[in-house]
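Take a look at this single chain in structure tokens; it is the form predicted alone.
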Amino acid sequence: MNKRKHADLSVDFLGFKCENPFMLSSSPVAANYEMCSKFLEAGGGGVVFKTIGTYIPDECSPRFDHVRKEGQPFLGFKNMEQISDHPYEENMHFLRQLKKDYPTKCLIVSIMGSNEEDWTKLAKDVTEAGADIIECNFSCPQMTQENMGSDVGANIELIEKFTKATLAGTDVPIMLKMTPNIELMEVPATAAIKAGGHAIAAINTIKAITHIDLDQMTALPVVNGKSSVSGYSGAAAKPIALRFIANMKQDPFLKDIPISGIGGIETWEDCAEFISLGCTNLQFTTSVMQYGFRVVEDMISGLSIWMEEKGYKSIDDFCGKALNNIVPAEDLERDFKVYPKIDYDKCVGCGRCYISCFDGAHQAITWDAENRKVEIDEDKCVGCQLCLHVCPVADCITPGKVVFKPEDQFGLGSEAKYVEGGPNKRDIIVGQYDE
């Protein structure tokens, strides 16, 4: 029997050949030797060891909260934990042992100092302990000291100063982990690269309050009656991460700079999305917190099978492929609309689409209460497709016919013309009417 040959998931990240791009992010899931070892044994290409500093933080309890919807696993996760709480030399021992036991796996070590001397010392020590790459944590939003974490990521002067200080202590590549708690990530990222950095890691967590405890009148988690703003991550952060990454990869100066993608990665589909925007390295935490280290097995098999189906032989074949199709809003074509199509064999007559359209959109769906049947009123429908997104039945409502607006740029006049399909059929449509 012929052994099935899988697609090549290997990547070259900053000169290190990784068997795949999947890594634990610097977080509670990568805090010691045992955790990192278990992930590497499960098939991960490497780890980003939890941020090491020159002091041990005094942590609060409890320190986590989460956001869920309708009984699903948490969509968003709030974390008030700071950097590693292990003694300094114990962390160095973990690093030396990991590199000894897993020499072919990529060992990235996250560090954070409060002054130039700290950054140089940390860089020197983790390099000697076996780090292949150093990640500078310029972005943790819950540090209790000034000039640390997200305070650095929003300060160009500190970014430049601490990047150069890190380089002074190491000869391995460094990447800078950026904060999303700013409007434009391109500005600090450019400063970090111009100061000598080699790659960007994005995004770190988003400053947030997840819930208010209405009995104690404070945010969650409650620590002796009080709480604090801190980092928000998980699946709900993915759209924000993708936006920042796309912006950087479309920036003329940053477009060729390697990016390690972070933010809500839970499935192989998430991995493919980040890669399609140009990421060649992927980090994750909250998926491991929910499902354990075995998530990497699903990512490896799922991404590999999908690549085979699509004819991609390597990650390079589709890395960054989505970028050219993400354009400014003013460049979107607006001369047609796509009507929704209802599959009445699947419709359960719940009326959800009718209510959402009437109360939240354009009153373009009619409701036959006696027969519990909905219909699209094309005279009112604008093609927003809110109905498709609220329908509880898979593929009951789908994109239907494409209709050109009257007097569009192709000179079709006021006569409505359409074909079945979605906007991806536009090239066919235009070709037909050009004839």
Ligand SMILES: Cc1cc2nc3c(=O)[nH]c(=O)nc-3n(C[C@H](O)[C@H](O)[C@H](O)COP(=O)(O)O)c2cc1C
The other form holds:
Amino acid sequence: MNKRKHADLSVDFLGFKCENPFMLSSSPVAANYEMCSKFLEAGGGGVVFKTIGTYIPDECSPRFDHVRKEGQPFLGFKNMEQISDHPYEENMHFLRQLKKDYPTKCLIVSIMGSNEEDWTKLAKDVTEAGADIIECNFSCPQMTQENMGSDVGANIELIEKFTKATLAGTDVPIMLKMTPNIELMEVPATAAIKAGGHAIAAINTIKAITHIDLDQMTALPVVNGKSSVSGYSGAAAKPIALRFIANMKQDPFLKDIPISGIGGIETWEDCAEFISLGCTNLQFTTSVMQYGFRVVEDMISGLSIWMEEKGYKSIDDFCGKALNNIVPAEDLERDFKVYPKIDYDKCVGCGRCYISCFDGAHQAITWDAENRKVEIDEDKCVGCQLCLHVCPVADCITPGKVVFKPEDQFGLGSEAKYVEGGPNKRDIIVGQYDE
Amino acid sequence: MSENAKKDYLCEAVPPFTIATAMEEASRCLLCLDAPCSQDCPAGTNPGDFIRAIRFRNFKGAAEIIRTNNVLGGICARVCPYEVLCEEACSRTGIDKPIQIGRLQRFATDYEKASGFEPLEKVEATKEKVAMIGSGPASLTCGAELAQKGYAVTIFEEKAIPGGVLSYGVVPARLPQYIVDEEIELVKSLGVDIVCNTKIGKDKSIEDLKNDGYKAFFIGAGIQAPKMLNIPGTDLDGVTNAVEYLGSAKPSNGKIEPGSKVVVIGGGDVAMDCATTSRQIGSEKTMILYRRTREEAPAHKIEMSYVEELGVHMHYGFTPEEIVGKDGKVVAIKGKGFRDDSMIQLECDKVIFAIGQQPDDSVKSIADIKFSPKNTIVADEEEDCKTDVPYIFAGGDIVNGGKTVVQAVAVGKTAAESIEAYLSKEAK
Ligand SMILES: Cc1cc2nc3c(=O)[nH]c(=O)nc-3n(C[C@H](O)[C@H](O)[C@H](O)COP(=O)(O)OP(=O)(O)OC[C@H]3O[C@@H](n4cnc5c(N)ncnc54)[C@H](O)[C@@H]3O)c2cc1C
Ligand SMILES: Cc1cc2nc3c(=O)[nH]c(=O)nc-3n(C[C@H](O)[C@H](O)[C@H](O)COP(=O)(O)O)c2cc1C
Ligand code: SF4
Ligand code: SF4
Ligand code: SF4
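Switch over from the form predicted alone to the form predicted together with this ligand, please.
Whole complex next, starting from this chain.
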């Protein structure tokens, strides 16, 4: 059968024409030839090879933990790994082989040194081995040595020094991978670009403690009775990544600097979100650790079908399109409220909206215990829509009537133009019982 | 399937998933390596992949996976005996219970419709003309596959509405007619022509079609003739059969004379469908007469319980002996013990034979090819659907003696491959 043709996903990243923006991020998922090759065969546009350093780290065991909520596993993932544990020469061999066998795929190589000589040597060697782009890892939060990892990402002086040292060893574009363990990423990113870097990769993992083992009284994972603060990734990281990226893309100095988006990417919708904030390259690890390289198949299919239907001919057509609509809180229009609307045909009478509105909002829902019927009291309702978020039935509570507040204190009427659309807009109700 | 059954004739028994409930179900899926569910779908619909697509919110991609593998995916989602196919193979059973694969498949194809997504691209017909005889699932699939390969396909159907058993056999509670109509429209939109009211072997012959330029033929004539018992009284007014009863109820939305006291003969799913239908469209009392025990009845037990819930009286262990008439009309049926000497007499005004179908002699007039003693066409439908005449292919119920819709879909795919191979060789 003939699938309909879908939109082209190819995109230019730092001068490299990638067939699509989907790449493994630097981590154990891209640690050797076989893994990278399997991912590229599954359709990936390229890989960011696991961070190569000048020494082999000594890893702990166990080294992972994950966070669940109710039944869902892997909301967030914690790891205590460091950089590549393959011998240097073996890594160079993997890189040469990858470039030879997959010349059209984008080979990005992550490196990390502890001093300027290291950075220059690493850059030189991986360039010779075939790297199309170098990613400087300024951001691993669990390095055991000084002046490495996220220590660098939070230190302007080191960023400048190591960026320059890297440039001294290579003629390929370089991208700086940032740590989220700071307040403003614009600052180190600007320093890195001013020092000669070409692009930003964000984010690396977030310093975290996922759980405490209440018997052993230490964090998870427990390494012989002890544990450490270390990097958190996966779905929980996405909102944090998106905000750093939006901030950088809205920064007057950084706005045209290419960004590779990382953090919790699992579905094509995640990809579309990062692109809408201006990313032209996308990397992921945790989703692959949970599900395997095949996640890329649905990214390719889902994104290209969606773009086709939206009429986007290329990634550039919607890249950064959401940026203008993300404004400072003080610029939001505040002169109307949107009441929730309850669809009583769908309501199952659970009363969750009542509970949340009473205990967590404005006591604006009434409860008829006899009939298990909820009703919104428009005099009290502030339109926060907490009820809509907690209702367990799809599309039962939706954004309803828009009401403009009375004239403001200066006696001015509203000039707001309300744009239709609510949080459930992408979800079309399907299925029917009968005709 | 009747877990949540409703008692209304036209009401689809199993409610659809919403996005939220589909996501919940897809999240239960283990996303297995070499997914066993995919391996056990006869038509290769690939549930392992489409459930994964749903899990990653690629709903349209899921529909695309289904349609590219099984053009009648929305129909199969409703009528397949998945509990003995994909769901039986499901690894999740090792934890609790299988993934509801059929319902997820239905979700994806419903989503496709609700969003107006069209996964398949029509291919210009530049190759030879090919005719399908019969418009059941075997021919619809074979026709769609061939049209997608660039052949000019026409389906000839003797009845006034296309679809075969889908349109006149499967009860609306399992398969509403609008779903059948929509999927037939989909097949047509791929370039397949459907000509109804044309019986091949009577209104037109294969020779005529050859003169019209058809280069290859697929016979998917199904089996329509009811099996009857050779007992006195079968010619009485009020005696009918499953195909006739269900087949007149469905197109008229249940507006037929249900019978007030109905006896259904048989113990298979079709017998249960007849009993359910008669109750839903207004019989006063419905009884089932089956010669073996409840345990031995081939019908799904869940269907039998549903029939029992509807108040149908089950009489096990009796074989019909005589239908008693008065003024040419049925008034009772007599039965005797199948394994003992018991006797039974049930008052009734309608008797429905639901003991299976068989090909009638008229199939032999379709083409001069080899038939088995049971009047089925001799062909290897698992392999290539070839008959003993090189340009004639056959599959589905008319070859296998009566299996399932998904088997007919599988065969339609095999036949299309085989016809393509034949025509490409001829063209050289
Ligand atoms: C009452 C009933 C309920 C069933 N329920 C289910 C179910 O729930 N799930 C399931 O999987 N299976 C079910 N089955 C079985 C399933 O329907 C069949 O296996 C399947 O339809 C076979 O498809 P087919 O294409 O071979 O033939 P059919 O569906 O029988 O279609 C054959 C078509 O060919 C036409 N035809 C015959 N001769 C000629 C001719 N000479 N010229 C032109 N046209 C001709 C016929 O009119 C008919 O429309 C059921 C069967 C019956 C009878
Ligand atoms: C086990 C593990 C090891 C990682 N190793 C590296 C590394 O060597 N170099 C690096 O730049 N980032 C490393 N990361 C961070 C990821 O590349 C990525 O930035 C982060 O996990 C967020 O993306 P995700 O949510 O898709 O996993 C690692 C992450 C994990 C989970
Ligand atoms: S919108 Fe907020 S205030 Fe209004 S009913 Fe819902 S939870 Fe209560
Ligand atoms: S939460 Fe939703 S389903 Fe429950 S009572 Fe409120 S509106 Fe009804
Ligand atoms: S066998 Fe069951 S659990 Fe495994 S992929 Fe198929 S549906 Fe999912």
